[in-house]
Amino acid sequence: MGQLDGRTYLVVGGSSGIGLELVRRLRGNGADVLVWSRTAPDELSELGVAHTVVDTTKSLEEQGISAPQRLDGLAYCPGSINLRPFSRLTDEDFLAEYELNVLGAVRTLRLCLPALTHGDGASVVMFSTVAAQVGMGFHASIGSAKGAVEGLGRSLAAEFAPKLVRVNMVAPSATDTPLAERILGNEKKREASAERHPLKRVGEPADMAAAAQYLLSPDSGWMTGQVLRVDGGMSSLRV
């Protein structure tokens, strides 16, 4: 992996689970680093990262947020679980899951559109699930949002690859963060999580992080529109 000084990525989601690793990842290859989210953990000062305070649910300009003159990258990272059959699942719960995942989305590339046009190439990461893929029951809500984010992708890397910047996606299978602590959350769910995995493990964030700290990168400079399914086989293999 090339290093990545005198880049300035913007992480949104960058305070836990795959975005803080994604973070780590960055810092660790010589990147200047924006974190967007809710919380501020100590560590992301203790990196020498800048972080606002974001809701991406809400409109940011009422927020007071406004965007990097720069970006070389941007991964938008914010995601959610809500596992319920379809019969439990109220307009409100797709309508949450649609505000976070896709709008969030839209809100934060809209904003910063100008910071990634700058005609130097720059790289948008998004992040999807192997539910949107593969059907899953009691994945309706996430799987029906997801697939929208993959939608958005694809259309926003034909609209912007004209001006250099480059859109792919990161389709997860379970991942040990603590998002995912009600379907890991003991030894006894991990252990079906891992055997439903044709790898016979769940993923890290670092196997998320990864592939997405690949897509920030000039590495993938030939990449656009592409999802890149991280998910231990899961959508492909029957073993």
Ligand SMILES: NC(=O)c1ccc[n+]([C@@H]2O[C@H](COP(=O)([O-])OP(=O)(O)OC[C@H]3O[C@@H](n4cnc5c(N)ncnc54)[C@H](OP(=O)(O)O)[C@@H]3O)[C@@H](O)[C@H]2O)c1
Contents of the next structure:
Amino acid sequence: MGQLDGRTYLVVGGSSGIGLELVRRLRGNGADVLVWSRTAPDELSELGVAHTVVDTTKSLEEQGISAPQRLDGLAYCPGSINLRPFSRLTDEDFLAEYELNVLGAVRTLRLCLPALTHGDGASVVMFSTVAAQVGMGFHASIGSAKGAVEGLGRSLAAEFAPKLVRVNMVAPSATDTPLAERILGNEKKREASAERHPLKRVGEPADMAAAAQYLLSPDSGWMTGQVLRVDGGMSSLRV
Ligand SMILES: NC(=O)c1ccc[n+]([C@@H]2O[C@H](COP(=O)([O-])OP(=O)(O)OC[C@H]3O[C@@H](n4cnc5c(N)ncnc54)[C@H](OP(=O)(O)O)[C@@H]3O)[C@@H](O)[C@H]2O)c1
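Okay, that one was the form predicted on its own. Can I see the form predicted together with the ligand too?
Below is the whole assembly, all chains and molecules, this chain first.
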């Protein structure tokens, strides 16, 4: 028997990194899990997870995607790390970050809201970044898109509260996933990043997945509109 027996979760972006680790944890706790992403590793079928090919930067209706019937929770994990000096960022760069991080979540939630609105309580988790809270050079496009994710999440938390649908966010700092390859891709970069964090290491997918699972589970049943800053102390400490 798991804590999440009988519950069903959709993990968008559950094929890699933090999302995949979240899928492992939800399955390990007895939940049924559906994954939407563009590709599917073999591990998903080994975990007994149903996968649907979805690109959230495009119309879901035009891809023939239909919502699950009933969901206890949904995590929207797709995101980007596009670090460049402001002078080298084009309008298209800003729009691409917004499309994937914000509109992708909007499209997913628009389609899935009826499945979450059953009156028994449901939970949505989205991913921000430490760079939405702390100003960091070269983060203008991702910082602005993730700032929008946090604004979206708080607005929806208010709007959905009467429906008993909670909305919270996890804001990671540098976490060792395929997405972070360019910033953590070798030992020197990992050590330099670890040194910048008060807790002197980089994040692991398990750190973020544990926070996301907590927010999806009934354990966090009285939390909504919050951002969990899982960042080794980066956003709030000077050590
Ligand atoms: N890793 C970090 O250092 C870090 C730091 C701050 C914030 N974050 C945030 O944490 C979240 C998870 O990041 P991660 O590091 O786990 O990234 P990741 O390893 O790249 O995983 C991203 C997931 O999203 C899916 N995805 C990407 N584009 C998609 C699209 N257009 N349509 C559908 N699915 C798509 C990917 O699957 P497919 O490729 O198969 O589609 C994959 O499953 C992101 O929102 C990221 O911005 C991460």
